[in-house]
Structure formats: structure tokens, C-alpha cells
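Here you get one chain, nothing else, as C-alpha cells; it is the form predicted on its own.
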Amino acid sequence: MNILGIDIGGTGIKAAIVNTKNGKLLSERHRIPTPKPALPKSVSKVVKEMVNYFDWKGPIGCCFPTIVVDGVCKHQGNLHSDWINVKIDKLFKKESGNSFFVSNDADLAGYSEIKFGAGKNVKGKVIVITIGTGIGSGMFYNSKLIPNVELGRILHTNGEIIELHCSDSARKKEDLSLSEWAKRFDFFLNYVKVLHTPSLFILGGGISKKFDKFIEHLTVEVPVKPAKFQNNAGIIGAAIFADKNYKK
């Protein structure tokens, strides 16, 4: 089935049409900056603009960058506190007229990697880490999702949440070299290893394109792979999620 996948991030909203049978993009990816402030009304208007851009009629899968339970936002994440308890799928449907299937962004990025990518047929616990404005995390056990595992909100030794220390936005904000940032990120991976003993880490988000340049700085004794779909993993996973839940 062909489905429009939308990935809402802290800095950009990206979308493409996806063939959910093989995970391939059937269109060019389109990106619109996330509005500031990222209020429900302003974000929903950008979502409508995206739907209109593709002239899309039909179900839509959507990644959302925080905790989502049954389509309801449970934490503001890196957006705005007005999102808390908003029924996201209902809001977007009201704006565009399409049926939306919304879930956590890292969970959905993980769907694509487990089904078609770096986590395919991997036994045990696989943790997908998306590195961007914050740190997203999707956890799978024998290919089954354990939803809303927010590892980026672990407290760092300085008392702040750890994503403020080792996200890609932190790297840019503090003008860290790739090696300096990778050492921070390695600290995070080693801590997660103690908590969850994964069989594999899969790294996604924009910085995964630079994987070959920072892998040498990672000491964690768990296999680490870049996401096969890199920054498109969320779009693809969102489409897969919608296909799975749409009542045909």
C-alpha cells in the first residue's frame, strides 16, 4: 500500500509517499521548518500544507517527537506545553480531512529499521536511537515494540536530562567537534547498556550520515549500526504504522 508518511521534528517537518511493502520512497522528500513556537494550531497548519503539497487523499502515518498514547500527546518534548493531552490524530484530521495514525517518532523510526533495515531478523533487545533536536529512543524485543521508552530524559550527572548534553542540537549549540560530541554520546550508550543490556544499537537522525567519522570514538561493548534509512527512517516507519492500523 502507498501511504504518506510525515515526520514532525523539533526543527523540521518532513514527508514523502512510501511503498509500505518494501519501504521505498515513491516521491522526493519535502521539508518545511517547524514553526516557532511549535503550538498545536501552527503545527497543524503546516501539516495541512504538507498534505496539500502532495495532494494526498487517504491515510497518513505521522511521527511525533514525544510520548504518544492512543494518539494523545503526554509530554511537550521539544515542542510546547500546549500539546499536553491534545488528541493529535483528531486535531490533524480536523485540519486536513485525512485519517492520521500518530505515534512516537523513535518508535516509528524503529519500525522501518526492524522490518526492512539494520534491525531485521535481530533477536533479543534492539534499541533505536534518533539523534537530532533531542534524543529519541525506540526499543524492540524480538522485533516487538516496547513503546515510549524515553531514554533521552535520563538525568545526566549534572542534573539535567541527558539529551541536553549529547543531542545533535547540543553539538551545534556548543560548537563541539565530532570527536568531542561522540565521547559524550558514548557515555550515554554505556549507561543505557547497563540499564537495558541490548543486543544492538541502531543510530538514526541526521548525524547518522557521519557514522563512519565518529564510530571510532564509541567504546560501548554492544554492536552499533547506522540506520539503513538514516533520516528517512521516521517517514517510512510512520507509513508502515498507518498501513498496519488503517482499517481497509
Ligand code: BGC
The other form holds:
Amino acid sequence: MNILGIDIGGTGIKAAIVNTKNGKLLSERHRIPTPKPALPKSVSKVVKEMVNYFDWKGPIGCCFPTIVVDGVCKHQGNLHSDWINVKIDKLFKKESGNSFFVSNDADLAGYSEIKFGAGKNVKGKVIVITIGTGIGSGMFYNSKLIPNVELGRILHTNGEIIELHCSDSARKKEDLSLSEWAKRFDFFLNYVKVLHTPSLFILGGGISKKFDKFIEHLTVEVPVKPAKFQNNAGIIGAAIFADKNYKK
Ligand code: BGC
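And the form predicted together with this ligand, for comparison with the form predicted on its own?
Okay, now the whole complex, with that chain kicking things off.
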């Protein structure tokens, strides 16, 4: 089935039409900056603009950058506290008329990697880490998702959440070199290794394009692979999720 996948991020909202049978994009990716402040009203207007841009009439899969349980936002993440307890799928449906299937962005990025990408047929615990405005984490055991695992919210030694220290936005904000940033990220991976003993880490988000340049700085003794779909993993996973849940 062809489905529109939308990935709502802390800085950009990206979308494309996806063939859910093979995970291929059937359109160019379109990006609109995330409104500031990212309130339910302003974000749902951009979602509608996106639907109109693709002139899309069918169901839509959507990545959301915080904890989502049954379509309801449970944490403000890097958006706004007005989102807490908002039924996101219902809100977007009201704005655009389409059926929406919404879940956490890293969980959905993981879906595409487990189904068609770097995590296909990998046994044991696979952790997909998305590196962007925040640090997202999707955890899978024998290809089955354990939802809403929030590894970016682990506390760093200075008492702040660790994503503030090693996300891609931290790298840009503090003007870190790739190796400086990679050392911080490696500290995080080593900590997650102690907590979870994964069989594989898959790294997604925009910075995964630079994987070949930073892998040499990672010391963690767990295999690490770049996401096959790089920054499109969320869009593709969102479409797969909608396909799975849409009653045809
Ligand atoms: C949120 C996660 C999200 C990640 C990436 C974090 O701030 O807590 O739920 O997956 O950002 O967007």
C-alpha cells in the first residue's frame, strides 16, 4: 500500500509517500520548519499544509518526537507543555480529514530498520538511536518493539538529561568537532551497553550520513551500524505503522 509518512521533529517536519511493501520513497521528501513555539495548533496547521502539498487523501503515518501511548502525547519533549495528554491522531484528523496513526519517532524509525534495513533478521536486543534535536531510542527484542524506551532522558553526570550533552543540536550549539561530539556520544553508548547489553546499535538521524567519519571514535564493544534509511527511517516506519493499523 502507498501511504504518506510524516516525521515531526523538534526543528523540521518532513514527509514523503512510501511504498510500504518495500520501504521505497515514491516521492521527493518535503520539509517545512517546525513552528516556534511548537503548539498543538501551529503544528497541526503545518501537518495540514503537508497533506495539501501532497494532495493526499488516504491514511497517514506520523512520527512524534515524544512519548506516545495509543495516539496520546504523554510528555512535552522538545515541543511544548500544551501537548501533554493531547490525542494527537484525533487532532490531526480534525484539521485535515485524513486518518492518522501516530507513535514515537524513534520507535517508528526502528520499524523501518528492523523490517527492511540494518536490523533485518537480527536476533536479540537491537537498539536504534536517532540523533537529532534530541536523542531518540527504539528498542527491539527479536524484532518486536518494546515501546517508549527513553534512553536520551538518562541523567548525565552533571544532572542534566544526556541528550542535552550528545544530541546533534548540542554538537551544533557548542560548535563541537565531529570527534569531540563522537567521544560524548560514545560515553552514552557505553552507558547504554551496561544497562541493556544489546546485540546491535543502529544509528539514525541526519548525522548518520557522517557515520564513516565518526565510527573510528567509538569504543563501545557492541556492533554499530548506520541506519540504512538514514534520515528517512522515521518517514518510512511511520508509513509501515499506518499500514499495519489501518483497517482496509
Ligand atoms: C524525546 C524522545 C524522542 C527524541 C527524538 C527526545 O527528547 O524524549 O521521545 O524520541 O527526543 O525526537
